[in-house]
Every structure is written in C-alpha cells, then in structure tokens.
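The chain below stands alone, shown as structure tokens; this is the form predicted on its own.
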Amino acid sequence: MSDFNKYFKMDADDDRADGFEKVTGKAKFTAEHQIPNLAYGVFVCSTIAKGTIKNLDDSLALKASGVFDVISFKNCPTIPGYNSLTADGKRNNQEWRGLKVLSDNKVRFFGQPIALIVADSFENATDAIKLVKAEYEKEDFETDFHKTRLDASKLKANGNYKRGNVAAYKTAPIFIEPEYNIPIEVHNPMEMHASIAVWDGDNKLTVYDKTQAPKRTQSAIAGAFGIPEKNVRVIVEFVGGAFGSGLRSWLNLPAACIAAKKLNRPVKVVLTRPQMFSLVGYRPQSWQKIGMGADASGKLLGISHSAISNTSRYEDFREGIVDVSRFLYACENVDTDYKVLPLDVSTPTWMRGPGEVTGCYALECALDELAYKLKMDPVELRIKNHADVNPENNLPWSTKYLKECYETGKEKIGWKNRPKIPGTLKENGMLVGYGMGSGVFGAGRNNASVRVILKADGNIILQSAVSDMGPGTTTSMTKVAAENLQMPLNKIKFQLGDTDFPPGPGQGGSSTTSSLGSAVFLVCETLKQNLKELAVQKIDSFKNLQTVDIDVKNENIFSTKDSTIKISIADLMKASEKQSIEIVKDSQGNNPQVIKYSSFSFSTHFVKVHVHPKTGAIELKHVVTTGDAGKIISENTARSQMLGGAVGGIGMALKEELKFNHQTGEIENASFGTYHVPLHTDIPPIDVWFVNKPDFIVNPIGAKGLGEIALIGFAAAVANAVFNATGKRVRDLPITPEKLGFKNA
C-alpha cells in the first residue's frame, strides 16, 4: 500500500475513482466471481454456414470426464421468450430478441452455437467439444458483401430523405462522385463476454454478466424466461471494455440460465476470443456514394450520399451511416439513401461511433477531395459551409464551437506546413501529409434514477444502475455530487452495477454523463433542501431563517445572510437522531426546453503522416483531436476518452478488417495474431483539446457527450493525410502499401 502510494499517488482532483483497484488486481469482472457450486458451459459451434442439423452424436461427449450434460435442440428445456407468438396468435411482447440459442436444428452462419457442453471444470468442458459430432444438410449461402449487393433484388430499403433538388450537384460547376468501402471491424475489448446464472427456485434468478445496460439485460432475461423483472438481478461491477458489445444481450446469457436451471445449479458460460469475433456483433460491412457538388467560391450546391451496410438474415441491424450528410454542413439541396444486405452471417449491432463513423469517413473524405478539385484549403471549405443553424430542422444549436476546434486544430498540428500539391512535401526522407475530418454525434439524454444516502457522518452513497465499461462514470458522477455540494471527493461514494440500484441508462450513445450526471445533480439539490428544512426544523438558530437565506456547503449548513448562523452536517444529523437520510430522484430524458434546438457534440481530428516513399509504410507522427462536448466535468478521463477514439481510428484507417472464406463462410482472421490493431509503436504523440464551454439547455451540469466524436471523423483525417503525403486516394480501408501502390512493400 506504501508502495503504491509513493509511486502512483496523484492529486485527489486527478484520481479515478475506481483506479486503486483496477491497477492492483482488486477489480473483479464477470468472469472472475466465484459461486459455489458452480459448473461451467462452453459452445460447440456449427462448421457449415447455412444448412440443417440432420444428427447431433453427443454420446462421447456426455461420457467424457466432468461432463454434466450436452444441451441442445434435443433436449433444451421451453423457454418462453422464444415463442413469437402468444396462445391467442399475437405477437409475444416478451420475445428474445435474435438468435434463439439450442433451440432448433437450423444453423445460419458459420460458428452458431449448436451445442453447449456443462461441465465441472472449464478445461473438461473444453475438452468434450471435439467428441460432438454434428451431421449437416448444408444449403447455398451468401456471405460476400461485394458481389451480392449488386443484385438489388436482395437489398432491405431503409427510407431514403429529400430536400431540394436531389440532382443539384450534378449540375455544379464543380462536383464529384466517389465511392468508399469499409470491411467489418470487430469491438475485440480486453475482457471477453461471459455470464453466471444462479438461480433461487424457478422464479428467481440472480446473473453476473458482461454488459452496458444492466436494466436491458434484466429486462431481456425477465422476458425471455417469463419471470417478473424484479425477480432477476444483474450485477456487472467493472467491464473491461466493449465499445458497443455490451449494449445487447448475446447468446452467453440465455445459455448460461438454460443451463442452470436445467442442472439445478450456478453454470459460468465465457465466450473464447475467436467466438468473439462472431457471437457479440460488430461494425457492419458498407458500401458508400456521395455524389458532392460547388460553385467556383467552394458553396455546396448539392449533396447525394447513398450507403449499403450487411445485417444477418435472421435479424435486421439498421443504423444512421447517411445521417450525418443532411445537417453537418450548410447546404440547400441533399438528398440520401440507405439500405440493408441480408447474409448469412451473425447481427451486427452498435460499435463506438454507430453509424456516424461509417458515414463521416465517407463525407469527410468526399469534402476532401472536392477541396482538392476546387484547390482550396479543406478547412477553408468546412468554414465556408458552416452551418448556422441546423439545416435539416432549421433549429438553433444548443450550443456549436466548432470553428473554434478548427482553428485551435490547425495551429497545434501546424497545418501552415501542410503541402498545397500532394506529394511534394519531404521530411528526413519521408513523404509528409497533413489532413483533418470532422466530427458530430448527438448530445442526447436519456432518464435515469439516483438514490443518495447521507450517513450520520457526513458521507455520501451514490447508487445507480449502470455500469462502467471504462470511460469513468464512477469518477464523472462523484465530481458531479462533489461540485454540487461542494464537498470532498473523499467524503463522496458512487456505487453502480447492480440491479437492485434505482434505474440507470444503459452506458451508450454518449449519453451516460448527460443522463446520469442529470440525475445527480437532481438527487444534491433534493438533499441540501431536505438538509435546509431539517436545520429550521431541528436548530433553533435556524428557527427563523427561511431556506432560500440558507446555503449547504463545506459540509455545513448556513446562513447567507449571517455568518455566525451555521452547523456542520454531522452535527445536524446528531441533533436531529438520524442514522441517515435517504433520497432517490428521477430525472427525465424529455427535457421540454431542448426540443427547441438541435442538440450535438463535435470534433475535429488533424493528423500528420510520413510515408516511406518506396515502401509505402504509413507513420503517424502527430495527432491533434479536439472536442466540443459542453463542460468537461473530469479531465484525465475525458482525455482518455479522446485518446481511446484516436486509437481506434488509427485501426480503422490502416489496420482492422474482418475477412471471411466466401468457399466456406468461415471467418479467416478471427485472432489478434491475424485480425490487426494498433500497437503501441503506431501511436504517435497525441494533443487533446477541449472547447469546456457549457451548454445547460441539454442538462442542468452543461456537460455533453464525447465518447462517440473521439472516433467520429478520425479515419478521414487519416485518408486525407495519406493522400496530400502520396497524391494517392484510397478509398477502401484498410489504407494499406499494396492499395497505394507499392507491390513490394
């Protein structure tokens, strides 16, 4: 403890609330809680991608060492959530939603979970998976994106929007057409999914679990097995990160409380890496077109951007990639388009930045390349089109800086440098490009619930039912209660994934601070007038006084309006004989104010490049990412939320691509050792700016998301500094040697 305090003590304003036991071990995940009695799941997964189970051989299997019970179609127990349709023909409310793991003989994509193998010991369980032997009825599949999504036929329309004329561009002076594609990327956090079922006689359930919304899970599993929500419990105390994963309930969970009700007894299912890659989701496949247009000066006159993205077939997956397009920038004529493309493949779902990274990487890259065919600076371009008010609803921003972000961007990354003919620029032998991208996610709020406990002794509890995949709830929210009551950190506890806490959001969509952070501010200002009201209750200096004369803090009640007048809250809380005093409060997402605005976060990322000039290896040398997300209420970790998107953009642009063996179905690369991430070494030096200017028409604390916009643009930036260090334009990521040209590299 000496130790750790001597080397790794900060100051209190500087601390992460839940760092001492992440760094020393003390953290414990899902998979790490230890139930007594408990067995342990492990999947068999199909080897074909679409087709029948004809025969299921589980006789080795159930005789193998350990071994408690083989579940499957065979012999999986009724679970009522799978049932789509009620007794009377309707449609069950309570449905599991996806995939309805063991409980039919249809396999739908390559690595499906056909069989779970119960066991006393992991190791056992894993064991048994070679002796199932599974016999097929295969059937024709699809699962190329490319050459299937020309076949219209087979493509989902999801609306398309309109506004001017949608032909404009191709009448502008100056236009262009491009086309972008991005492979599948997949989450792939440290912490793999996993599950522990226990439950309490059959109405009854208590589940340890991997997610992002603790609520959701409850209410998924209350559903699928037909038992009153408050009957189960969910606890998630830390989440090695998911970036989306979480946000859903994935086939561990149902499998795991099959299981244990079956055996009567705690069954543990944990997903291996490779099954990550296919059984919790991940950013869809897409194909994009913006059709872009200008006058000579670099006025938009029309935007047209269309986009394909790949779902399962069992289940549609949809999600806002041309979104983006209609409002960002100011322009009179836009028009956009957006399908899906069934596969034979498992569901995608949301992935850090849904759908606005997809679709930025593609307008950001877009309005650099008719900068570059207007020859005007890019940024020059976005000031030119900014948009003033919202052109889609034409409603005012809450609060925009935007320009400020572009200006401070380019004076760090030292954009004065930037070559204005690509390619012509050296730099201890390297090509050297500079490039931005912008980008935006709505700053939304959702409702939440927070309970406060004022102990005897002057400290705080905060409770809640979220969790924390890693952007620091728990330190953002005891700012929040420390800034409002203008108490001690130390003095001040946030407790959060569990269940049995009041309802909290699910930890997505960059809302978690905005909601959450509302609700704590709510439950403070609830307790310091209970505290006010107790005082001219209980102190007879007080009598008198009326609350609006009275103060809470420093952990001392007062009056404003004499300073002599004043009581420590502890000492309050003897005179009165209280034990504690306990609040909860609810705060609505629906604010009636923000309807009159458009409400957004938003970024701009500037990179720098060195390209070997006969290898093509690309090396980022600087990055600058900049944010306006309203009030930063926690420093570090909102640092780390923008270094953390950086880093995933740095994957997006030059390393991540999910590829699957279009003979077979079968993922080829589902392992770090051949599905590539940034390393250490392809980090660079990173700034991080923040505009810190509140907007209080979202929420009472000002703060706005930045979760999202840390990776929203930050691809682009990346393309578009390639291209002014090689003049090349690649337009597939992967930005790879080989796409740039160099076969050799």
The other form holds:
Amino acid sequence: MSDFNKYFKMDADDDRADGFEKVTGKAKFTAEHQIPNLAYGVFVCSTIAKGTIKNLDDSLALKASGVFDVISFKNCPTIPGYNSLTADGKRNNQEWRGLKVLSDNKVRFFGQPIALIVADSFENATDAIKLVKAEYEKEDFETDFHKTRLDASKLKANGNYKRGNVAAYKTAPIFIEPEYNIPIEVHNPMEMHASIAVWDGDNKLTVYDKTQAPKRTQSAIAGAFGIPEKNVRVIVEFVGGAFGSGLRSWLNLPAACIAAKKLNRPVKVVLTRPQMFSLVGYRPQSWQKIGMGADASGKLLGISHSAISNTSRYEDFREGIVDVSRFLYACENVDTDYKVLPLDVSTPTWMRGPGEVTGCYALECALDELAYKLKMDPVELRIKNHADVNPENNLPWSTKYLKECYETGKEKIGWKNRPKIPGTLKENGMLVGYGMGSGVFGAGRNNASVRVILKADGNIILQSAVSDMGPGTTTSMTKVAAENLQMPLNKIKFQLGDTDFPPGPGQGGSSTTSSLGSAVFLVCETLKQNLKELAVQKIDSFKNLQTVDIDVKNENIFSTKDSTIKISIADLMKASEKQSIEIVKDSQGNNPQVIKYSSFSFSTHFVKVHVHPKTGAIELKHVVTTGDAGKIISENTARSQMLGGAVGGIGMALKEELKFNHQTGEIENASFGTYHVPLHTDIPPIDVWFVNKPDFIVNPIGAKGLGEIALIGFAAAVANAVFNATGKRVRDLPITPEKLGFKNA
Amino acid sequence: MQTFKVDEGRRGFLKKSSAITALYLMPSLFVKAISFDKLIPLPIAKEKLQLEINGKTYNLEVDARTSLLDLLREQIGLTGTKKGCDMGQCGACIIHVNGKRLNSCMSLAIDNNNSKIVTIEGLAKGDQLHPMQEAFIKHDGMQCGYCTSGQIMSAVACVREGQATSREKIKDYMEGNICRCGSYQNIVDAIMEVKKSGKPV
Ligand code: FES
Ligand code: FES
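Would you generate the structure of this protein in the form predicted together with the partner chain, following the form predicted on its own above?
Full assembly next; the chain just shown is listed first.
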C-alpha cells in the first residue's frame, strides 16, 4: 500500500487548472475550430414517426444558393461499417453501432435525419431544409410508455436475480408495495453535439468531435470507414458538458465524415438544440415497483424490485436499475426483475448515475414510506439495516463511511426539527418538510496510459487521450502529479483531448480520477526512479548511493542520508546531456473478484423544503449533500461536482420531463422554453461535505469516484421532504403542485 | 424586414414559450413560401456592416440572415461567445451591445450597424483579467465552461446596472443564464464578491 496520503495535503492554490481559458473565451470547443474551406451540414428530419420514404425530392434544394449537395439514401456512398457482413460473408465486428444515418429509406422515430444538406454557410444550408420534400408511407407506431407497458407481450425480459425467498416481503408483519414513475430526462449539456471531419486523401482522417471517450470514437470511426485506427485522429480539447451523452458516437459524426469524403472538403455538423432532445440519447422512461417488508423493529425481511424502462425499436438499451436493491441494505431475501420496452423513439443512453439514479429514487422513497409505517426515523431505519459487507457477493467493502454521511447530513440540515407527523410544521406560513436519500455507485478502476515528458528545464508535461466534460480532470491530474513529484503545480501541464496521446479511458462511470490518477501516479513513480538511477550513473557524488537512499523533492534529487549530496533536476538533465525524458506507463484496472473487496462510493442528500399551503408551490430552502468518495484530490472541483449533482437532482425531482404527442410521435417540448431545467432562481443554499478518507485498496491515490453519487438518491430526498411537509406522497416525477392536489397553481 | 430582438427582460421572455415556438417555426424570411412547388430559392445578397468589436473596427459584408452570434463565431472567429440554443432561451450567447446585454443569437447582425460590441474576449485588459473573471476563477463559477462567457457578460451587466444588491436579486437577473453543470451557487458567490469589493466593472 502506498504512502501517498502521508505527503498529500490540500494545496492552498486549488483553482481550476483551465479556469483562465474558460473565463476568457479562449477554450476551444468542438464546433469552434477554424478550418479553411469548411462546409456546413444540417439535417433534414422526418415528420413522421415510422414508415418508409417513398420519394425524396431534393431538386429545389440542390438549386438553392450555396448548396453543394443533399445526401440521403438516394446517393449516400456505402461505407464498410454500414454492412453487417464482411466481404467474405462473416459478421462484421466493426459494424457501426446505432442508426446508420442517411443509408436507407426507413423512418424509425419522429425527427430522424433523412438527409444532410451541405452548403457553403450555415444560413444557406438551413434555409434549404424546407426545399426538401419527402413523401412517406406511414406505419403504425407506439410512443406511449404507460399504455404499452401494460401489454406483457411487448416487453423484453432482461434477467432476474434472487437470493433467499422470492417475494418474502409479503409475509413480513409490515410491508409496502409502492410503484414509481420517472419520465424521460434529457442530458442537454450546454454545448450541442458537433463533429468536424477533415479527410487527408482517402484513408486519413482528422475529426473534431464532442466526445467523452476519444479512443472509442477513434475506433468506431476507423471501423466504420475501414481504415487503420492510427489513421484517425480525434481531437476534443474542451467538452461543454455531456453527463453521459458523449459516451458513444451519434449520427452527426458519420454524417460529417461521409459528407466530407463525398465532397472532398471539411464538413461541420452541429446539432440544433431541438435535435439534442432526440439524437444523442436520454435517460429512459421507467416504471418501478418495490415490495419491501420488515419486522416491527425495522429489520428488513424482504425486498422485491421490478422495473421496466424503454428502449428504441432498433437497439436494446439496458441499465442496472434494480441492481442497487441487491446490495445497499442488508437483507436476506431479495429478488429483482428488469424488462425493457421497445418503442418507436430514438435510443436512450447512459445519463449521469445511469441505472442507480432511477433505482435509488424508488428504493430510497420506499424506505421512507416504510419508516413512516414503522413509526421510525428514516435514518434510523437505514442504520438498522446497514450492510456491513456487500450482501450480494459477501465481499468486504474496501471502504465505507456511509454512517458518517448520515450523521453529518442530519446535523447540518437540522434533522432534529423534522416533524414526526407530516404536515404539522409551519414556518412563516409555509409547510416545512425534511427528507433524505442515499446514493451509491461502483468505484471502478479501468486501464489507462499516461506519458510523462520531463523537459531539460525541469518542466513536466503529462499526456493522455482522455477528454474532460467539466469535472476538472486537468486540475486533479495536475495535482496528483504535483503531490507525487513534490513539485509546484505551475511546473506541470496535463494535456488531453487528442488520440495521438497514449490511450486513456472514457470519462464515465465516475472512474476517471481513479483510473487515470493511478496511471499518473505510476508514471511519476517511474520517472522518479529513472532520475535516481540517472543520478547514480552520471553524477559523481551519487555514484556510491543506493536508489532507496535517494529521494526527489522540490525539483531536486538528493541523498536522504547526507544532505550535501544533491542536484537539481535541471542540472541533472544538463549533466547527462538530455533534452527530455519520456516515459509511457499503463495502469491496469481491477475488479472485485481479484482484489477480494467490493468498492463503492456513497452519498447522502438531506433537504429542507417549503410548500405553500394554498398553491402547493415547492421551494427548496436548504440542501446538505455529503460524499464518501475516498481521498478528495481537488476539493474545489470536487465540491463543484457535488453542487452540480444537487442541481441536477432538483431538476429531476421538480422540473424535468420529456413529453410526446402520442398522436404524431413528435416530442412536444424540445426546447429550453418548454423542457424545464433548473435555473439560478431554483437553487437554495447547498452545503457540500466530504468524508475525505482515502481508499488505497481501489488505487494508490486513494480516490473513489463522485460524479454519479452527487446525483444518485437526490430526487428521493426531495420527494421524502415534500411528503414530510404535506403528508401527500407523489411517486411520479417530477413533483408538481398539480400532483400534490393543488389546482390552477 | 422582420428582426428578432429581445428587448424585455430574459425572465419575461423565458415565460413566453408560445412566442418562442412561433419564432422557431417561422418560415424563412427570404423564401416566398406559399406551397412547396412554388418555392423559389433566391440568391442571397450580402449587406455592408460596420461594427466596433472589443475596440477594433470591422468593415464587413454579411448575409442578411446571419445572427450576430454566428457573425462573431463563424465569420470573425470570435468563438468565446457560445451558442447554447440559438433560440434566445439559454443566455450562452450574451454580449454587450452599446453597453447593454443582448442575447446575440436573437439579433440579426445587419441590425447592429455602427454598434459598439464587447464580447468575453474584450473584457480583460491585456493580461489583466476583469474582476468578474477573477472572481469566477476564485469561486469556481464553472465546470465545463460552456455557459461561462454568457454568465460573466450577464454578471458584469448585473453589477453595472445596480442589480447585484442581494443574492435573490442576482438570481432574478441571471435567471436567463442556464448552467447545466449546476455551478449556480458559485456564480452568485462570484458576483456578490465583485459587488462587495466595489471594484469598477
Ligand atoms: S444561444 Fe442565444 S440564448 Fe441560447
Ligand atoms: S459550466 Fe457547464 S454549463 Fe455552466
């Protein structure tokens, strides 16, 4: 185990490493790269939900000012990745995942791109959209989740789990079986998804793409076009938020590449905000039922968790909605059941806390409901059923400080003021309620590679082909290196966003800091060892020293036995006539079966709400959010991530809901004016607190992840607080005055 | 010629979702659309336009349909101003025109002839950051940084217009600036600090 913690201390200067670029407008996002001779591609989208295009008339559009081409199934060049079979009839394992845009005349959902107009300007391309006329043969379609899910024949089973007795909760002295509904929620990062494709000849390609996983994008596009991976360079310097939408490539990418190749000039495709609601995934709609039973003391006797979530007709998207019920609480009898429901809509994808956000909403609300039935404090009920080991696999937790999170949350929110009987506390004429929820997410560690370059002047550059959608990877990696090398932060630069760098993991699943941080740690350790060996070889005074008796600190290499034996890194470089030292290190991921531990991050969210007794208007008054995320590398950026999770949770609990017109299959509210995200005015004071205790079993830097736990369990805390304030239980998100029974609010 | 101007407060504007929908569905201004068969694609004339942007004078030829935002980003290469919706609903594109904040996606470039424009790139004096930029760094008023230009331009206007008198007032003024990363609390902290410091903005 490492002694990283011994010399790790929070730096006073904790500013975001790329803050300067962001506040001056210098940070370059995908669509902002200035490319000579650029053409603009815009999608023409279907105006039906399902069917076949009988005729696509693009003749007028082709005559319009500035239009170079209209690409559709009529003239789309075939690319290797659009075939499901290879030339010799085998399954094509490089087949493009997802919709093969522009390649056929089928319409699978309302708003599906059916053509790409390419023109010399955005204005000319956009104006030509209405000049393309499609005639369709319509087919019947289904977009109504609630109606369709009641027909069991339409569901696809996706596996069951059980330990102990199935449906044991029904035999418990006290039990509940509530159902919960969550509508579709859409990531809607502020930067729209975009791609620019620049071909150099027939088999070399540079793409600027909004992605959380540059390496994955590289291999997807190389596979699709049948060119070697090394011939595809993906550049993504800054990502304007993504929250999961950038974990796979969407159709703007192949469309830009196809058009650029066909026209032999660079092409940029930027989605519009309305397209952001259907073309880059979303959190699927879900229905859940929790059966939960306990004895009079509150000991859980059974949990049954069922869920259905939607997918598209052309792809299966599944997530671990019910998994959390298997291990968050100690219970001998647990069974889960998960099914997906294909609808004629676009495919969902991972969105911040995928699966767990949905599952924990139901589970944490159910615990609250059970606590009232038991006349027990909901935090007490959780502590009563605290899982001391992971009950799913009986492995010990690598670290778990959830109880500390409960305690701190209670104290900071003023839990003692919580009314035991709902609807009985008033403050300035408002109904007051307190509620809480817990969150959990796997603390994974994946493979990652990092290059370190030590320059002759002693400056350090680190490189990895990852991207940063906002959490502050550049900041935290610089800090890991600075602490490891005991060097000032301003001597270290972390570079990312370019597949020419060594392969790094996708930024998702709260694992970047853990995976990449381990690689940075490892490469810095190796660099120190190299410097020690170099000193022994090249510097006379070091000649008789063992490397174990040498240390590297404050840009010096020195003997730990004799303080007079010492040389600066810059002098050592000069003496050994080196312009630079370059090292690449791979860090391996781990899994529970190998390390024999179960590793998770935990969180609690405590909220206080006011509900207007006449209108039902809900106002959050205070939020306390706590995280057990191991060692906190950068408190500044970590805190911001937790704040962001709380804001996302406020949106989920009170505002966000995608709506379809089931007559046409069209999304009704594809804009910020109609799909309501949290605004400045929705945000109460938020306190963030971290346990900040390292977990060295997960990795040598002691950090677990925190991007997901910031949101997981939050919506339940709000729902539980609203119940505490009003005595009315709303199980279907978002919670609105109407659902609380107030009319014309 | 019809123009897209947002004269009223952003808050009022956001609430008028029907007006927004109407704008979004509005057919092109330059194609005489009656029925599909009668659509005639017309060549688009460019118009002359003079602007002062961040203290520099630009003499431009601009497509009459180009928004001020696209002019900055696509034609001039000032990409610090962001496009978050192109529908006047997010605030990412806010700049200062003749001293007032404006959602640049909702204004046609040619309607701004002879205007004085300041964008995020023009806020710092050389290497010296504007106090609001410094405060955003200090309070970490950002994560991804995509909404940040608009937030800062709005925040500067908030203090200049005397609207930064309390947290609640600031939130009201800033309501049209969406931050999907959820940095709201830190942004208000930054504005409060600049206001309290009394530094000239
Ligand atoms: S881009 Fe102008 S308000 Fe969103
Ligand atoms: S910092 Fe990402 S949207 Fe505000």
